Amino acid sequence: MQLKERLQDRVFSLAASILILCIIMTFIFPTQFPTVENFSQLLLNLSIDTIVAVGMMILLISGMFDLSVGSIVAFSGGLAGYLMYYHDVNFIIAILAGLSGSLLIGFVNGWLIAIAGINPMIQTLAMMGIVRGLALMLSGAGIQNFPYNFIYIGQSKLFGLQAPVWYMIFIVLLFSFLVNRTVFFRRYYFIGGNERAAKLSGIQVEKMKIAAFVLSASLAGIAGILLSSRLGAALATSGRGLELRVITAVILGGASLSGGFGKIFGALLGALFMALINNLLIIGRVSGYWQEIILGLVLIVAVGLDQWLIRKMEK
């Protein structure tokens, strides 16, 4: 239980920190942060992330995790886009191609992973390869010219908001409400807090395990249709890096490596923080040499106030 409210205690203290970094921000930047263009572009770079990050945080929340996803955000749109410009097939049927490409990986994944026994990074970072490999197939130096439904998908707006905010919107309170309420989705916890007790107790963990990398790749799967509507282009380049931001985030949003907790809210608040200190380093001109830099570092400090709470909760 102390574990439990220490895990808690973070989503509260990164939504302090979210707003004492958006205080600071205005502050250093008068003219260029607190705008209704630059936060309408920062909630659209956001909703991206935060779609896959749903996924990765059931995932870790089941002591899982998904290299892959980066990749298949470029598969799903590349597919998507091969199908339309090159066979001129419905823009539906295109995406359902894309969405059902997206869900095989996700099931490969997880019967390798959960039914032959495959350690996760080790499969996931093989995927990963793969399927950026299919998305150089596919989209080659890049697809354009899609259809104007296709495209409507991506660029529409409700309020002043484009499209891909308002989905993101929606997953995150969908899934926040399976993972609080359903039963279903509070296995993950078990699975993840202790496997063999999860299975002593009548839990199919491998089924679970297969559909989490199911759900996990699905997500990333719209993530990439999104990605591409909204782009209006389908690039083998889409979510290169995508993972790395999307652990980070979701650790800083309150899941652990060890499994057995985080909230989906958390991955939403993981993926803020992350977006605002992206906006910081654009707005203040850092090279984007500094960018990889610095991600790198924010994704440390994460592991390790991961593993300080393990060693905490075991003292």
Given for the second form:
Amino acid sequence: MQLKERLQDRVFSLAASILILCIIMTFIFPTQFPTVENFSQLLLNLSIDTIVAVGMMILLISGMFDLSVGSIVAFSGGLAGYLMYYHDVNFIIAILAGLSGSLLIGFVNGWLIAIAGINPMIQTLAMMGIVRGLALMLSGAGIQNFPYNFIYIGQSKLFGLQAPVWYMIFIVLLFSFLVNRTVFFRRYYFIGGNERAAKLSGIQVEKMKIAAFVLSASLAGIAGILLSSRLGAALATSGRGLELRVITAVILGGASLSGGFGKIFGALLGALFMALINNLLIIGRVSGYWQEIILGLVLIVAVGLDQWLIRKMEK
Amino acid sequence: MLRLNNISKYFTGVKALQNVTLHFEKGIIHALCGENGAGKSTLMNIIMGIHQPDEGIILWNEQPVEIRNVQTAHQMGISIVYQERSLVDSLSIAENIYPVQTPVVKVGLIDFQLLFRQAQQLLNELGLTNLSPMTLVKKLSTAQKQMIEIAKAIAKTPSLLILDEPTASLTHSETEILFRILKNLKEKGVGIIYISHRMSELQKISDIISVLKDGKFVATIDSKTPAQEIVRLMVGRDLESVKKSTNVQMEIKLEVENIQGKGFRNISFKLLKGEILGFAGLQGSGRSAMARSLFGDEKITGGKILKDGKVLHLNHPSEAIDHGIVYLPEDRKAEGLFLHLSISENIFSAQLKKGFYNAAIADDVTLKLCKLFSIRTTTVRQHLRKLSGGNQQKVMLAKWLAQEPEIIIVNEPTHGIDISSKEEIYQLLKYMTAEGKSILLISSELPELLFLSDRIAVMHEKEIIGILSREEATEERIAALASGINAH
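Write the structure block of the form predicted together with the partner chain for the protein whose form predicted on its own appears above.
Now the complete complex, all chains and molecules, led by this one.
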């Protein structure tokens, strides 16, 4: 492949940018940046976002997105916490309840979008509010004092890395394999590229869309359980603004709002890139206000650069 | 009026145009033809100011000019009707015709009364008296939209009008109306550049014909030149015609009894093994609607479909594919292709078998299919967007043939495709019937239907009005039946 084509492959260009960023930071902050603690913390911070981003990437590949994932994160942790704290339910059943609740929300989203024909933006925007309300009802001012078994899920360590990081790595590898190699997941590229042609190629577009929303909501549910386990508390406000952060990461990772493009690794790299910038600002003692401004600029530059390259290629 | 002198244009090493010199004069309909990739589109883009020539001079009324953008071209009086639509569905006909030169009252608000009056006047001039300027564009048929597209171009009162494949979605009678309009404009002294693949039309409407090949100017000839000669100039060789032969076997593959659905009714016919059954008719006569139902895209509300003697109940295209029925839709870009994906991914888009996808095997199979279908490409990983219309159509055919179908429904298979690709597609269709596959061929090009079909069913007002054998079928008879004149 030529360099120009390589540059158009976002997974490549993002990985290169991350590498360069790491090298620069190692030189500027040799005592603070390249340490095991810093990296372990950095990966822990991005693990929740990345798990949600994997589901969002699949939705964006098929030309849709889900704004309710942030609320689902709060809801699933809240439901599990509510059952364990107020009703002394076994932690496994509580987790399953949180996950099934999320799955159901995803199904309702998918059904109303694919079968009833509601626009994904409107449907998931509405669901975002509804589910946030449910989360508030469940966890109110916050629930604490979870059983040890539940806490263990998110706070244990393996080879120096926290459990959520391992879950993230597993989910990214699993879905990367599935999306690259199975006929089922590859169909999302067809649906995102040309829905009508996908149907006329014999693809069950409606069912596939419902499956994508169920999957995305379930991953958000898993993220919610992990988050409340890690924090040792279920908060009604957790996951606020997460949906936009995740969409930003996925777009940075090479997805297009019109569908048909994107790779699962792109979602991970997008989230990693954002976490690195964040890390840089913290170590460099830059005011937190700058973080949002810089991320906004980075997104515009990345997408703008892409457009410029495409135009250059066509000439 | 417009003189292009020694125009050259390069795209990253590829010579799109080389030293092309062409003169377009007032009151003359100048046809431009050439295969896809001959440089017609690039030339038009240069005239419209979308691309700048790398070499050469453009003279407008003897003055050298530089056309920097589309606005400049419009100001000079050059107007174009593209193949692709530029209309906004949710706005009225009048607003679509005057998107920029909208009449306004003093404070800058749109003067709708004047706007509608102007539009009505223009529609009347064009003989589209049955349309109200207040109608929303989304309510129009494809052909009517095309006419509005032309109206929009004429509304700018151009002195040079360019039409790119204007009749691709028009029926016979609408084409006649268009030709009348063009002759009218010509008499008013408007220069017209007419681009088309349809040889018979070129000869009918144009005064002179210029041929481009591989970015070079070949010749400007009189429109009375025999078609064979023009084709030879375009292709650079004589086309070997497929022999009129038949591969029909006496075995009923598909039997349709009295089916009806949205847009068609009382349809009955039998399709034999190895047969090509043509479907003629006007736009909206129900051919495409029927085809979609046979493919399970829309449900039938009555009647029976039997394949090999067994009744089929189709709820989704995947079930039709399972039963060996496949469908090549009419609108390649909107309904058939995944332009952002590679050739091999496109070919495997219809793979119904679940399981793992192996890119290496897919590429291998695709490479073989590309050879068999003579799809011209450097690599099977090439994106469909970058292929010519003819090659795209061949990819679609290859995709469905890889499914080993028994019945192939093709809708306008050569729509907007250059002549040599057309010829190749004809050969492929014939080759498929020799393999024992049956074909339903929907086409608006009568010569194509007559050439390929073993029998031709003619549809009119949602029904089959007659089925003609190869011996009975003539252009006149089909045209008469299609417009509802039952000539017994």
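As the structure is a prediction and not an experimental result, all values here were calculated from the model. Residue numbers count along the first chain shown, from 1. Just so we're on the same page, rigid core means the largest C-alpha set that superposes within 1.5 Å between forms.
> Once you line up the core, how about residue 44: does its CA shift reach 2 Å between the two forms?
Stays below the 2 Å threshold, so no.
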